[in-house]
Structure formats: structure tokens, C-alpha cells
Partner chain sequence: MDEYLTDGYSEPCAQCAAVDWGVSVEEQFFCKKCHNVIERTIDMVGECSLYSNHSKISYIARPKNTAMEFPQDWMVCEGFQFVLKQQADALVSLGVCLQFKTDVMWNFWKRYLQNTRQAFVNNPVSAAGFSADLNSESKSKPESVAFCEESFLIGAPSEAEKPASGCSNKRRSGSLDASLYVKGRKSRNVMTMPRTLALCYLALLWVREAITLADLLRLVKERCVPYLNIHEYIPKDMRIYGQDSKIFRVDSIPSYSTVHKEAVELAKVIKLPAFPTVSQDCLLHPIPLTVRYLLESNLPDGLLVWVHKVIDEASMGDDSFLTFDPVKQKPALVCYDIQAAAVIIVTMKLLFKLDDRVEWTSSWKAASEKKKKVFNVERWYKVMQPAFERARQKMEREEARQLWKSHEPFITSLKDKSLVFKKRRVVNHLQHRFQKLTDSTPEQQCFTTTAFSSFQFHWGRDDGSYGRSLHQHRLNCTFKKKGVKRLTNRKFWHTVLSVCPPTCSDHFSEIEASLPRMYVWLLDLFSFLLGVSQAQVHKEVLNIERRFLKRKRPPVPKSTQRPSVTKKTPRPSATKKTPRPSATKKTPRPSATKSTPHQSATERTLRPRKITKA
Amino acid sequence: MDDIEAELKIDSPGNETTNQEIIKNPLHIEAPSKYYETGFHRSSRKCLKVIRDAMLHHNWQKAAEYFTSYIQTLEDTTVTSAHLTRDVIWRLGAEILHHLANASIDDFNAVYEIMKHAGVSNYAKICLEHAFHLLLNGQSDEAKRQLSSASHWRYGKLTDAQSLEMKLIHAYCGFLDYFIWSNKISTTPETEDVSSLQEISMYFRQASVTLQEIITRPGIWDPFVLSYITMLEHNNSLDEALKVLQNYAYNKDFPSNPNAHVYLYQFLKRHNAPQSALISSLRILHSAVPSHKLMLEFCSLLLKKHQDTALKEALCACMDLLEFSSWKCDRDAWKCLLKILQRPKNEHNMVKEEWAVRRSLWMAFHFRPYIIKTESQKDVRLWRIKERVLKLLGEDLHIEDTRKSPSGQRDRHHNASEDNVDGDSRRGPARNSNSSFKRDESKAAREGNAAGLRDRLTDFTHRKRPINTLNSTGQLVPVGFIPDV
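Would you output the structure of this chain only, in the form predicted alone?
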């Protein structure tokens, strides 16, 4: 709507005007001052204002009724900005019909045909949009007919001005030939008559020639490249398909496109290419998109090489992946990192060097106390993997984080060596006595039995257990012993 207001010279309100005020008080559409405004022009301005207000209130039925009257402005030859009016009518009509509940395909076709012949400056764009709408409604044959007709359209210099759109029309003609060929291949039995086979061969030839011509031009041609590769694979032209994908991925004249390396890797993987070729294609993809989902396969391929350089590259790739928020809680990515860290000890220095560079980021991004608490409650299995990763990296969490499971109870999976706390002041008899004392203490306190609580406290003091407290950082520190009574 902002573009319509600017192109038709609609005054914009001040910055302090709210949206509600704009809707309640529609903007005044002023007529250009260079010519005399006739009654027809005045009626057209008022009609456009009603259409705009109806669209703002999502009253599409009312907007459609007034649009049928406003479309008469195409016959006006006195307006100096007639081409802008045609653009506005085109966009208004498409938007209204898109939201109108009872709009039919015939209504769309009628509007598009009117706009094609009224605004030849946008003929190619309107033809493309019309074809897309027909494809969305399953009318591929009609879309092919529309594009074939548009591809032969000529209108002097206006044709040259729309050269890019004409290239797209030519490309989608080939794409629709492929689409029709693919449907006939899947539905036609092998014992079909000769005429049907000739028709399939004709569509194959038309599509292959058009697509081959299009994808040699620099640009982003993903759907056309995939279609052409499918046709070459069907024809067992694997070498030609590989050359096309390599040119699409590595040609410097083409814009950077990570999808090209994905298509090349998927083709190599389908046809059992060697690991070196797979790793090379994924290495370039990693430099362009380190958060791509294929990076897990990249790490797995590197681990199969059993080389120090490959292991370091896998470690960097996996840690790069986990530094993206979308992979932060992915269990497969953490399993991959754990598998890398569990390699023999001769790569320990390499891991230490990489961890020294990333430690500050990772401790804040993955292992803050709040993150530990929330993640451990959501996914216990993920937290177990992260805890093992942290220990292999030579780090340890605070005692209150590592000693407790998400439910608040002690973790059963800790072994006996982890249960011992460093420092002579923390060592003592079995911890079950301490746990039993705490349960008895809580029970006695709830019952209000002060005498029972005092008796149990007296029994506990004979065990000579250390007294612990929390310091400013939240760690348990010993402050002394309860003396014997």
C-alpha cells in the first residue's frame, strides 16, 4: 500500500499519526495540479480511496466490487502517469483476487489477460505471474501454452527492455517440458504404443536443449540444474551430469551458491564416489556454510581417514557447528564431538590447543549454571553427553551442578572416584549416614518435634562430620568440625 500511495501522489501523514487514525480518517488523494481534473478523474480518485480502505479493513468483497469500476481508468488517455496506474491496477487485482473467497480461475485469467494487453511494458512479468498461478492450480498444460505464446512476443524496444524476463520465460518453458516428460514417464507403461513413446522423446529433447542452454549462463539456476541432472541420469549420461555439476559449483563466473556444492555431493554419494571426492565437496561447503546439516557427514568422513590432520579438521568443523544456536541442543552433534574427543591420547595436545581458543565462548554459551539447569531438566540424555564432553576437555563443573540430577537427587551414574571430594577437610565416613541424617532432620522439623531433632543432632555430632557452607561463588567450603560431645 505504501508504494501505491507514493506512485499516485497520496500525501503521507506525519510521524505522530497512529495506524488507527489513518484507518479511521482515510488519506486524501490529491489530483496532480498540471491538468484540469474532470469528473471521471475525481470519481476514480474516490473509488481508489474506497478500495484502499476496504483492503485495510480486509473487506475483500467490497474491494472487488469497486475494483471492477476502477479498472475503467485503463481507458483514460489523458493521465500522464498512465503506466503507473496500470501497475497499480495489476497489483490491486492480484491481491484482491488472492484473498477473495469466491474467486475462480476464470477471474484470474480475465484480469491477467486485460493487464497483458493494457500494459505492454510489463507483458513478460505478467505472463510469468500468470503461468505461476496456473501451475499452483495444477494446470501445467495451460501454463505451458501461455509461456510458449509469450516466448514469441515481440514489441519493438520494449522486448529488449524485458530481456531478463524473456530469458526466464524461455527457461520455464524448458522446465515445463521436463515436468510433462517426468509425469508421462511415471504414468506411461513400458508397453505403450509408438506414438506415446515418440511424444515422450519429443518432450525430453525439448527440455534437454532448453535447460542445457539456460544453465550455461551465469546465474542461480537450482531447479533447472536439478531437472537437467535428473534427465541425464535417466539417460545414463553420468559423465555429462558430473561435468554440469562441477561447472555449476566451481565456475568463477557464477555467483556463490552453496546449493551447488550440495547437489554435487549428493550426486557423488549416489554414485559411490571415493571418499576424497566427497570430502573435497563438503570442505568447500563448510567454508561457505559451516552450520549446514551435512557437516555431521563431513566429520564422519574425516574420522574414517585416521589421520591427525583429518581429526583436527573434524574437531574444528564439529565445534564450529555447535557454536550456532540452531545446533546448540542437537544430540547428534554432541555425540559426534564426544566421538572425536574419545580418540587415542596422542591427539590430546591438539584438543587442548583448540579448547584454549574456544573456552571462554563455550563456557558462556553452553555451560553457564542457568543453561545447565534448564537443559538438564529438558533432556537428561543430552546433558549426560555434554558432561562427558566437558570432562574430556579437562574442565569440571561446580559441585552443586555435577552432584545433582535434574530431579534434585544424586546421580546414580557417578562412579566411586567421582564421589570423593578433593581435600582432607571434606573426607569422612560413608555419605549414606549424612543423607539419613538430613532426611530425619527434615522430618523432625516438619513435625515440630524439637526434642527429637536435638537428639539426632547430638548423635550426629559424635560422627565428627565437617561443617560446610556456601561461599560467594556458590561453592561448598569447609568451615570447621562439630566437636565431640
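Residue numbers count along the first chain shown, from 1. Basically, rigid core = biggest C-alpha set you can superpose within 1.5 Å across the two forms. Nothing here was measured: the structure is a model prediction, and the numbers come from that model. First, how it differs from the form predicted together with its partner chain.
- For the candidates P218, D379, E313, A103, the hinge between rigid parts between the two forms coincides with A103.
- A rotation of 17 degrees carries the smaller rigid part relative to the larger between the two forms, according to C-alpha superpositions.
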Given for the second form:
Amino acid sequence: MDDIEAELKIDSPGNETTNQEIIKNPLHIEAPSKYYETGFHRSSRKCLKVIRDAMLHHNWQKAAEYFTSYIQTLEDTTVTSAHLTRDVIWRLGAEILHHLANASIDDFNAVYEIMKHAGVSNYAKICLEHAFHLLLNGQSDEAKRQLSSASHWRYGKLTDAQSLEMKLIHAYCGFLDYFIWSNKISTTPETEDVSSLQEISMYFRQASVTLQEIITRPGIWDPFVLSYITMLEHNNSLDEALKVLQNYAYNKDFPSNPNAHVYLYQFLKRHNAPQSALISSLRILHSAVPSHKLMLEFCSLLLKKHQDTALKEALCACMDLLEFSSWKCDRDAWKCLLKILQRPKNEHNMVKEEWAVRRSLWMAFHFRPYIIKTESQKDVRLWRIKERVLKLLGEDLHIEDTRKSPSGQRDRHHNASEDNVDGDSRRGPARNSNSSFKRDESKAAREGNAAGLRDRLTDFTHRKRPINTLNSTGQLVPVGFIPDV
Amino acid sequence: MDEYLTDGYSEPCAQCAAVDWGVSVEEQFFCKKCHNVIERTIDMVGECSLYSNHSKISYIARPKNTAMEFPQDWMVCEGFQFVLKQQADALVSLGVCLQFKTDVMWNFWKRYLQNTRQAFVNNPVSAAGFSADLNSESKSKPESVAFCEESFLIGAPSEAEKPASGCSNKRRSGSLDASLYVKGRKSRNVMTMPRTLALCYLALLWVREAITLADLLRLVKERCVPYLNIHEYIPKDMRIYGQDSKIFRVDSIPSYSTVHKEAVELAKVIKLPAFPTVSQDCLLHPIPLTVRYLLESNLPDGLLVWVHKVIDEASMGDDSFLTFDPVKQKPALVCYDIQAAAVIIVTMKLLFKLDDRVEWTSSWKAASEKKKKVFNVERWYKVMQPAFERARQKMEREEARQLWKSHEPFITSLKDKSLVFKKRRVVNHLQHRFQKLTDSTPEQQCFTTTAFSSFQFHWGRDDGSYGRSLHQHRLNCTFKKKGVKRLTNRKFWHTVLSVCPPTCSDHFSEIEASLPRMYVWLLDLFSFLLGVSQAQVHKEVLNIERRFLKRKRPPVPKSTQRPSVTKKTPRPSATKKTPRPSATKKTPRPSATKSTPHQSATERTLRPRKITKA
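Pass me the form predicted together with its partner chain as well; I've looked at the form predicted alone already.
Expanding to the full complex; the earlier chain stays at the top.
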């Protein structure tokens, strides 16, 4: 622990300086040293500082009080960055209102409206945020109204300058159309009323036109794509949907987006596409995100193919998956690996090759004595699977001994005290979880010959605590030791 | 579709008495029955709610005020005349004698106008000539215009011919000569907003009122004297517009030193004669003024005796030293308030040394004697420090929440007009919203409601006092030895006393770190009370120490056994002192807590003087 703290202390000033470099203060909170400051500016600077501190301490009432005084900076005649001031006031105001207990939705609407028209250089952004806020409060109709009125907003060059935001407004407009459409579809099924059908089809048309347009532009449009696909599926135009998804996934102009492949795969699966298509879509996903949960499906799909190459691919994918710490204790993943290893074909060589590469990591990552012990106590089923996997991989651990060792606790204590006696203060125990092995080794090295190591080894085995093991080439390798790469 | 616009309006129509309103294409309300179009303005609350209803109308009714449509022609000095009148009125209402306004202010202003040849002369200059040499003889003779409200209102410029170049067709309204005034701003003759305060200060000084410059600035800050948003006080038919805003807009309260400098300058411009003498009965004299600051800073009354001694020794009670005389070669206007504070600091240094050691050890000694009513520095500090901190935080809060902008914005040009009004509306709406949520009133209103007090701290047992009073505590800073009273503190320290050339800036920031903390804290306290910088107080302390240590002493009588010791009596009814030639002697400071080489070299010790019994 000491070492970690020491490291943090060393690192922390460095981090701060880099942060300070990154965060540039456009609005000064500290007193300027070089130029003369008017009383008005000093007041607003101090006020901003108080507001910031109050907000950081979640003292929203105080922040609101001071914000009331801070609003006057909008009328500053000398400041060159009036745009920035408006932005700050809008953000502060929205944030404070958000946390004030007695603020109503009317207050929100009023403040957003005022700030929208206060300086039109931020119009689109504030409109978007206003709509989001309304959506959060469940007022989707109002949000729709906001967005559609905002999408018709024109203000000369200022509209062009906010083209990105305008595009987003457009997109969300379509999205809300879809939202309303899907709500109507689900609430009024199989209606015969012509007018309501017309209304539904109108929303459908609006949404599909907007969404179709928006998702052809490069970008990440996940919710929009999904909703468009749902609409196309509803309309039974599957080819079109497939085209859209393929474009979204494979178009080089678009930024790489793993979700695109997931959506494509899900779509294919929904519509019973051939196995090879499924596999190829997942293969790309595997190269992008090897830890994705669809990798299990990928493995099982590959296993169905009964080919050596497919089997090897499955083995690789599964092992890749297990190398991520989030999958480390996942029983299904281990089961999948077991299934692959249990294949009765003559893939023995293949497994050996793969294992030789990964062995050192896996022994440290999955089969450290400590992990073995905790797992064998807590999650016996998982441990059973792991044990079998290990056996199939050709490893041999004296697991039973460990599990049944009645003096495990005492041994650990003994070991710990030995560590302390060893007293290599440069390496704290927490710095590297397997440092005890390193220490053993270094001590052995200090003793000058391998005989010392072997003696200690026998000592350990005498204590029924198998820490070292023989690897396939017959060398002594301490378990859990990660060789320097 | 118009329903939501006309919703809140349920007045019956004037012609057919029906309540059925619509909104026309010109966004005017009309009766749907008889098609009667009415003038309808949307009041404040209605407008607020309109924002939330997303309606786009904003209806501005044209004011029908003829005065606004045909604003009078006026000149900048007329505007300043109004400002001065308002300020004088405010001061009179605060209790300054009426003479101040009727005689002194008015005469000063008249002299100013004469001397700058803006009015009351036979050949007034146009504004372009502001920078002209003042020494050119003005044939003006002071006219004995009896002061009355009318003359103040109509004022001088009606007599002055209007500068032809000043008014052009482009001018929408506003003063006639603003642009020329702005051009000539660099010259020392033109009136500026800080100079109005300087003029007020000079007039106060003339009538020997007890308002010091620090007080005046505090009055301005607390809005008891109009200075911020002055255009609200100027009558409607004198519309401030365009360039005028550069002259009359104020976005900070001038500092003490600025106003002080301006006052000296202005006295020269007005060619004032010597001021009435500042004698002991005048409250600006250091003796009454130090009483005030001793009260304020909760120091015992016994200290006053020693303060008197220091004032005497430094020969500061002198009328000629205290009285301001602009006729002199180098007119010096004493900063009375800072000086009084500095005298107290020097006295404290003399009695308690203030080197972060002696004052505490003596305090511990005094505390060990268990006499309750004996003053000691530690106890004083413990009472004073929290109160000081509280007051400082209060001031910070007030400063952060101070409102600077008025409800009637300045309009600099026609182009900006709509923008300025729009900003004002936005600010109004937002403030309205947030005030409702927080139930807070802006600080501006708090200022005007609270009564002004010349004391910032109150000591005693009453409610709202900052702590218990130490005024009655006895000073115990002398001891008797061989029938002679001596000061317990035997040493005196000071920083370099040599006078820097005027080009040199103050060195306080450089030496601040090496000074004893207690001394810096004391500077801090008094600079807070006066609203000046620490460096200014420190500078004044140095001035007094210079005077105090370089005082002339008659030669030592031969009978004196120990020539290095002079007498000093604890009472004002002092016996004649036995001076000596070298009162100061260089010795290294024994207890240098933070002495830098630079400081210890210049360190001197002042031997406490022997006291003979009367």
C-alpha cells in the first residue's frame, strides 16, 4: 500500500499541471496582475468564484442567490467575448435550476427561451438541450414542437455557423416522429379509423424521410439507424434495411463503430440469414471488440461448422475472451472453452500450440494459488470446469492438496511474515500481486545457485503448498510468475 | 389562434363594451365586434409569462412624453452640475451643514468654470479649447450670483455661447459638446466623474467636516452619495446619449489615491486659497481622529496618552503641517485618516514592539498576573481577529453581489439601441426568475435600507456588537526602576527610512514577507477600515517614523549621568524632557525572528527614556 501511495503522490502534481494546461480559464477567477480591473469586473469575477465554490459544494440555494447578481455581466459593454458570457450564464443557470428544489418546469422553459433569444449564436445548441430536458421530463410532444420550430429557424450566417447543431435538430426531429409513430402503433393496434391511420402514416413518412437522409451522412447514428430499421422492417422492405445496415457497417467514410456490426448481425439473425453471413459479420466484430458478449455466439456458430480452421478460430476467440478480466469468472465462457477442448478430433497439436503461447499468462491470470483457493471455496462449479479445462490442456496441479489443506491460513501468515523478514522495501507487496514469487526468486539468486531454489522448493512442497510446478519442457517455473516480456 | 395572446386581457372594449379581442397583422389588439384598435402594452408579468408560452410578440408602446421627444440642448458641464448638486444634497441630508452646499460647493464650482473659462467669463472657450493654456489671463470677475435652486438648474452654460463645431446634424440628442469633451479628456482641466468626488472632498475639507476621504468613498460605495448610475438622477429632458455615456458612465469606484491626487490637482486648477486651519477643535486633526480609530479598533483609552506623545514628538499637531494650502510651491494634502491610523500603529510598535515575540511574551506575563482589566495584545487579537474576519467576509460578499447596472441603460448609438434594451430585458427577466426562486433581494437594496454608520465595528454588550469592549482596560507597559518610570519594551524597529526618488514605486510588496506578521496584520486591519491598500498605510507609518526619529533635540545638559537616556512622561502634563543627542543607536536586534540581512542592518533601537517624577 505504501508504495502505491508514494507513487500517487509523485504522480499527482504532474497530473495537476497537465490538467491545468488542458483546462484554460477563459473567464478569469483569479485577480489579474497585469492590467487594471474595473470595479464591475472585479465584482463579477468574485461573484463567479463564489458561484463556482457553491456549486462544487452543492450549495445550490447560495449559488442561485449569487447567480442573480451575476446575470448583470450580460450587460457588460467592454467584454470582447460576449458570446462566452452568454454561454456561461446559460450553462450556470440551467445547472442551478436543475438542482434547485423549488424550480418548476415553467422556470426551465422561461430560462431556456430567454437564453435562446438573448444571443442567437447559441440558438441551436440551447434548443437541443431544451428538447432533451423536456424529453427527460416526459414531455415528448412539447419537445417535438420545440425541435420542429427550431428546425425552421433562420438567421442569416448564424444559421450556417450552427450547421452541425441544426443537423442534429433535424435528426432528433425525425427521431421524435418515429417515437410518436411507434407509440401510436403500439397503443392503437389494428385500427380501422381512417384519420388515425393517415396520421400514423404521416408520422411514418416524416420520420423515414428524415432518418433516411440523416443516416447517409458519415457519423455515428445508432439510435437513428435502429429506429429506421424498425420502420423498414415494419414495412417489410428488408432488402432496403440490409442495405442500410451494410452501408452503416462497411462504409469507409463512417467512423469505426462496433455497434454497426452488432446491428447487422442481429438483423441477419432475425431474418434467418445463412451461417456464413453471420460468421463473417461476427468475425469483423471480433477483430474490433474481442471482448464482446456476442463472441460466445461466434464460438458456438464456428463449432457448428465442423472444420479444423473453424475450430481453431473458435479456440482463439474463446481464449481471447477469457483474457479480459470482466469475463474471467464467467462460467459460460469457460464452458464454451471446455466444449471446444473436448472436441474428439486430432486437433491436439493446435491446442498445444495455442496453449504454449498463452500458458504463462493464463497460469498467472486464472490459476494462481490464491485464485484457485478462493474459487474452490466460493464458486465450486466454475472451479470444476476450470479444473477440467486445465486437465485437457495437459497441466497438472496438486489442486486437491490445496483445497484440503487444513493449514492454509497459517501458511499464508507464515509466508507473509517471511516476506517482511525478507524486507525488500523497494518492492511493496501490493505493487505487484505476485511479487512474493519474484522475491523468492531474487533471494534464491542471492544465494547464488539453483540448489537454494530447489531446497526452498522442497521446503514448500513439504509444507504441502505447491507453488512451483514443472512446465512442459521440464523446467522449474514458479506458478503465477509472469516472465518479463 | 389569437386566443392565447389575448387570454390574459379581459378589459371590455371602450366602444362596444364587448370582451372579444383579436390580434391584427400589426400585432395590435382589436375588438372583433366593432373593429376598434386599441393601444395595448403588455405589462412586466405578462411579458414574463409570454416567454414561457413561446409567443413571439413584443409590443413596444411609443412614449408620448413631449419632453422625451424634444430633449433640450445641454452641455456636459451642466450635467456635471447636476451630479454635484445631487452629491451635495445627499451629503447635506446626511448631516453636513447647509453652508457646504450653498456657499462652498457652489463657489468652488463657479471658480472651476471661471478658471477653465467655460462660463462666468466674457470670452468663454469652446470645448475645443480645454487643453489651452490656463495661464492666459481670463478677464473674468467673480460674479456674485446668489445661490438658489434656479441658478443651479439653469446654470452657467446658458450664458456661454454654444460651440458651433460641437453640434452637427448627426447628433440625435444628448449633450452638445460631448465629443469635444471626450477629445480633450487628457487635459487636466476637464471635469470627470472621479473629479466630482474630489470636488466634494475639497468642499468638505473647507467646511472642516468630520468626513474623511475614506468615509466619503465608503458613502459612495454604500450608495448614500450618488455616483454610480448617475444618469438616473439627471432630469429626463437632458437625455444622455452617445458620447455622453463615455463621460457619465461609471464602472468602478475610484480608489483613495486617485481621488486624493485629483483633489490636489483640482485645487490647483480652481486656484483655491489656503484652506481653513486644521486645529485641535477640527475633527480632522490627528488627536480627535485617532480617538475615533482607537474606538473602532477596540484599543484601550489609555493608549491615547501615548498617541498624543507620538503626535507631539513627530510635531504633527502643527497647524501649518496639517492645513492644506494649494498656493504653496508644493502643495501637500495630508491624508488625515491614514495618518491617524499610522500614528496608532507607530504607538503600538513603541509600546509592544510588534516583532512577533515581545508583544506575545508581554501578553503572557500580563495574563499570568491574573489582573483582569489589564490590556494585553493577545486578548485584543483574540477579540479583534474574528470580528475582522467576519467584517472582511461580509465585505467580500457584498462586493460579489453588488449591482452595477441601472434599469435605464446607456445608449451609445442608435444602432446599438435595440440591442442594449434587449440585453436589459433579458437581464431583468432572468433576475426576476431567480429572485422568485431564492427570495433574495439584490444587495443594492440592502445598502440603501441600512443606515450609514461611520463605525464599522461595534464593541460592547449590546446586540449586534462584534465582541466585548476593551476600552476600559488599563495599559501596563511601564515599570519603575530607581524611582524612574520606563517602558517595558526597550527596543524599536523600523524598515529603511531613506526617501526613494519619486520614480520609484513602493517597496512594500518586496519587503512584506520579511516584516513581522503582527505588524502586517495591523496594517491589514487599518487598511481594511480605511479601504486603502496596505502599502499606503505602511508608507504613512514610514513618514511618521521619519518625523519621529529625526526630531530636533536640544543639546544634552552636562549634569545628566546617562546621556543616552531621555525622559518621557506617561501623562500629557509632561515635564520638560531632557533630550540627548543620539536617541537612536545602531544595535543588532536581539530577537530577530524574521530579520533579513537588509533589515537588520538598518535596524535601530530606540532607548526608552527615563522618566522623572514631577
